[in-house]
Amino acid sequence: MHNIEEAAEFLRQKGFGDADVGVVMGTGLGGFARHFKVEKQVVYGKIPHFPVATMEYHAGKLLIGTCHGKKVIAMQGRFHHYEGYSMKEVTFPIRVMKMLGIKHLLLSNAAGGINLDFKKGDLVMLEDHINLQTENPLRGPNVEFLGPRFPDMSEPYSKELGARLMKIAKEQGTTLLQGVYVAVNGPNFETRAEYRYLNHLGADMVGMSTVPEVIVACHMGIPVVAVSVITDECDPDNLHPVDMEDLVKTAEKADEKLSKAFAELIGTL
């Protein structure tokens, strides 16, 4: 708790206080910064106790600015368990943003499409998730100030925010699908047998992030909406090696549509 407070106080002194909304921009999804007026920014390495992004596709900056009259903190790049960080470190920024005032959390990620109806470039809003990651960010002594020992997960994704986002996407002419996201440790991509297994579990897409952040947000009572960009099609009967450059380019192409929808959603909060 001390580390969270210290990081939050450092950021308050930099002008990051009294925020309304938190946004996490995933792989290839950094374009949201074009949709709000950035007032301050700081690299993660300068913030006390913050991890440092090691992924080359993640900028590693925390931004604050205004979007449709709301004060927004945006993470350009997130942290992953496969980078060697604990789940507490992965979710540390969400804790800090809560201390800085955020009341809603918008998440994005790149994911593989297990549902064969999903195609590269599709946007899919998470309606639920399956957590197959081997560490939980709530493991260890509970801090009652942050949330309860056993937080409810019957509705991890806000139906109200989801309905608003679906309406906005439709108005903007953007197709927004819905599906179940499964989180795995990574960093390797899955085998044919693993894709079949995940499909049988009921997953529509697979990724290596987001779920720890959602768990922590639910623990603290923050409503969440999350969207995946389908960057590769995971057909076990027609599987090809994943080209990371192609994956990022696919995410970048979908970025503008998602960023525009997120910005409009913030205006309704």
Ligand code: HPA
Contents of the next structure:
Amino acid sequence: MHNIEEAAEFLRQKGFGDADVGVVMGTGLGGFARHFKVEKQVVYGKIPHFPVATMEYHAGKLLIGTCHGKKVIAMQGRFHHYEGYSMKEVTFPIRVMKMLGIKHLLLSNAAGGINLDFKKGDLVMLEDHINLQTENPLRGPNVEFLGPRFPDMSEPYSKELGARLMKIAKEQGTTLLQGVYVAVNGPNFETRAEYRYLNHLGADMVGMSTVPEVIVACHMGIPVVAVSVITDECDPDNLHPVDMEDLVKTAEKADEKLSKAFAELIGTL
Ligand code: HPA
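Switch from the form predicted alone to the form predicted in complex with this ligand and give that structure.
Complete assembly follows, chain above in first position.
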């Protein structure tokens, strides 16, 4: 049996089968767990073939429960390439969630604001991305039952889901901006010259996650919606050292609004 199938089978036995929606909660964004009725949880270390979370700001648990009548699997904490995982490991949980039945994927992350109109604490929905990460999760022999060799990336973020989320945010009185996310390897933050460069490239925000997950979701034909919380302003002419504690606090503060919008969106799926 394929490792993905083995992990999925283990989780099915634990009641994680027949899921409708997958959610990945980024740095400081674990509050979505309060917006649904968590029925079961498993720490990543217990799941066969799952990478083990090393990031101190992530809980490292897979949750299942119901949200507005939908069965939701939520990852509290994700895997990053900079932690030393291969991109296949980083995206393994997304593959497993697909085997468990998810038909939609909702992602959140903390990101630096390249577009200087964006301020700390702003929520920005990804309308597109630029991938500057050096390893691709699809590199190597294609697993035909998962998806095609050359997946289309003309609409990596579902326009339909995005429009729904924008409408919900508006109804909830939450400002939801839109922008292009650029993914970098990390783990260092960028130099002033790099922020200028990323701006020239056409990026509005920068982060070290999300894009590999989106690539495998596209490969498997799962519609995605993703939102960044701007945790620091990347102004090359007025750059301050990033304070990691402050970054996490900023994400935590914005979390409630984002989680509320995600929960409502799930109700419409
Ligand atoms: N750069 C890269 N990743 C980030 C940043 C940043 O400024 N802020 C949060 N994640």
